[in-house]
Amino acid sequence: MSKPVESLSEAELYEISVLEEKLRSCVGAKAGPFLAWDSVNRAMIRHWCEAMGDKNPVYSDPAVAAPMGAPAGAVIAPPTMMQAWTMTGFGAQHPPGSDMREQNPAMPYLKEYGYLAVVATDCEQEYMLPICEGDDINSRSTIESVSGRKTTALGVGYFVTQLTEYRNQHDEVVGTMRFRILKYTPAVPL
């Protein structure tokens, strides 16, 4: 249904406002917690900062980490790892613990709709505590905002806003991340 409103028929539109409503329901969808496969630690703090040329010692220097916040011997980890540690890889799967139903709700209901391509549109990370070697992170996501139909340079879709919001195993808020994509039918065919 990449056509222009006005060139849709009235079961066309009536199918997009059918879409509309479940895309409405979502808003406000709480799932999580999403736990980590591993603890914070040394060895994947050194590969992400290896891969984004990250020299900073506080990474990788028990004592320059100390007076930022760390405990005795640790390390913090590199602020924009946040989402790193309770991703889930190419299996798909959260460890053991965590919640099993899907994080976005809106996906399934955009994939029924032939709603099959998706863009990340932007990312707003905030960070309120370090993330220290040891900590166990785990994640709680709400959808915050689902558009209207949009019509765009990379075809016809809906952007969908979710929060995700990062805590340690002492349940204290260490960052959120505003993330915003685009579940859309391409304007050219894929």
Second form
Amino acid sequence: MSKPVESLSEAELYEISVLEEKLRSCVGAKAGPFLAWDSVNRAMIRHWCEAMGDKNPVYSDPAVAAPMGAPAGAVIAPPTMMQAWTMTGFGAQHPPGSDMREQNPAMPYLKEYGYLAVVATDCEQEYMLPICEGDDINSRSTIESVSGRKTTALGVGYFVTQLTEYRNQHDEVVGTMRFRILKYTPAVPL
Amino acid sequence: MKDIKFTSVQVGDRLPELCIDITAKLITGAAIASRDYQNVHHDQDTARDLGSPNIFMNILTTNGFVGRYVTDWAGPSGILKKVSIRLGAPNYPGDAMVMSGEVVGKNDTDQSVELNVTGKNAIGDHVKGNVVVLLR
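Can I have the other form now, the form predicted in complex with the partner chain, not the form predicted on its own?
Full complex below, order starting with the chain above.
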């Protein structure tokens, strides 16, 4: 399905219209909560900071973190790490207690219709409260929009935008994220 | 790390550039530190099967670098309030990303500073970002 729209057969056009009807039905779909495998902890923070080369002592020294809003003895996690806490990880599964349905219900449809490759294109995060060592983070997502069929440099596909809210164990919103992915058929022949 | 004071910052101020060497170790290590096991971030064969010339950096890592770049400048008392990024040219192993940034706004009410950040590699702009950080 990587052809431009003018060279598509009637059958192909019909198939696209069926897919797009399914995609439209996903807009507004909610998923979650998705729990975190681990409470916010210093080891995972350190691994992140090591890889990013981030030496900010707020993320490693409780004495520096305390005046920034951390409980006694706790460090603060890098705000940009927010998304990592509720990722599925190696096993590609959320922990027990999570919504076990598809986190992004548009994805199986796109896969079924041959859009196999995926890239993230945009991420907008806002941070309301510090995420601190010991916190238990959960997330809930809503599909905000699905684009029409787009021809991009990577190939033909659809942009799917999800809005995710992250909360801590006190049910306080710690941050939000608008995340856009392109699910596509690569322009380069496989 | 030194804290930058809100009063000493001016619109138009430029951040010192930061060059990040993009290696397979960085791409895979940071993907796994961000809990992202998508195969295109560690498996070259699958990345190629999906039309990419090599493995490439995941968006969580780019986000981490944009945040780090701004707090390296702001110092430990800088509080990130917003990091908004758009990805362009992928970061492949063997490349380098040069990050630059500029102060584009100041808000006296909450002592926040708005910055535009760019990460450029050999192909083009890997990332364009807009960041809001609170300063003391």
